[in-house]
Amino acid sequence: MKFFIDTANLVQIKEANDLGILDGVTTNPTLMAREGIKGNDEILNHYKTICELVDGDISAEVLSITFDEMVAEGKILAAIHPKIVVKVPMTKDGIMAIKWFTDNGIKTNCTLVFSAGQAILAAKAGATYLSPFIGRLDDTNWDGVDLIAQIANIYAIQGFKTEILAASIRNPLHIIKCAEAGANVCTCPLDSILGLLKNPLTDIGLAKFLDDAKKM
């Protein structure tokens, strides 16, 4: 399973990349705003900087809602760097735009996915990645991981090539459950990634080894 970090914070991106396990980055307007990044030129330059930091796909989200506007904006984003994946919302116009991008050799990430039906449409349109938001589903008392498993099963049966990118990850257990359910990618906050390192038995064992080493 690939690991993407879900942030626009360059310090966190570098820390995750330095671990040696990072495969890409996802961002969105909320994450950009959180870092104080405003204005089209500033956003485009920030994407370029991220591309230069990470050896992997970088999802850059369109802010348009109509087909023509999405295509125009997606062309600009794709021109930033070969690593850019154009992130498109799951709407009627979004599906049309994904098909256009696919036909024209531009990678896409279909975002804001909450059902298997939406996942089928995105795969049919040729999306490179599909982003089900499991944390937001959990918030509505539905099991987001169950959706990952359902989509993985459908894609395997139908032979769809779209990669399932589990998004809206809230904790390390989400990552583990998504791996079990068949997600190809997890995009996570840095805290969730680092949380996988933690186990009290590891800390106790390391302390014992170090204490014994002093006695040698």
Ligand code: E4P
The other form holds:
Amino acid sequence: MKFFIDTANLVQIKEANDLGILDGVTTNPTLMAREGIKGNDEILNHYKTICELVDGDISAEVLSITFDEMVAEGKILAAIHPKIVVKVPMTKDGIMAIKWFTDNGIKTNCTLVFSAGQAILAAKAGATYLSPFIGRLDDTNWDGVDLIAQIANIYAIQGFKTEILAASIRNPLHIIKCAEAGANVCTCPLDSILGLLKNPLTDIGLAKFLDDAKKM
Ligand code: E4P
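Here we have the form predicted alone; I need the corresponding form predicted in complex with this ligand.
Zooming out: every chain and molecule, the one shown earlier first.
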């Protein structure tokens, strides 16, 4: 399973990248706005900086909602760097745009996915990645991880090549459960990635080893 970091914050991207386990980055308009990035030039430059920092796929989301505008915007985003994956919302125009990008050799990430039906459509359109939003489903009393398992089963039976990119991850347990359920990628906040490190028995064990090492 690949690890992406879900942020536009360069310090956090660098910290995750320095761990040596990072395979890519996802962003969205909320995450970009959180970093105070405004205006076309600043947005494009920020994506370029991320591409230069990380060796992997970098998702950049279109801000338009019609097919023609999404295609025009996606072409500009894809031209920033070969690592760019154009992130497209799960709408009728979005599906048409994903098909267009697929036919024209541009990688895509279909975002805002909340059902197996949407997952089938995105795969048919040739999406490179599919982003089911685990945490937001959990917030509505539906089990987000169950959706990952359902999509993984459908994609395996049907031989779809689209990679399942579990998004809206809120904690380390989400990562473990998504790995078990067959996600190809987890995109996570830095805290959730670092949370995987934690176990008090490791800390207690290390303290004892270091103490005993003084007696050696
Ligand atoms: C990433 O691709 C998604 O946009 C992101 O994971 C959404 O996360 P949120 O539900 O915490 O906003």
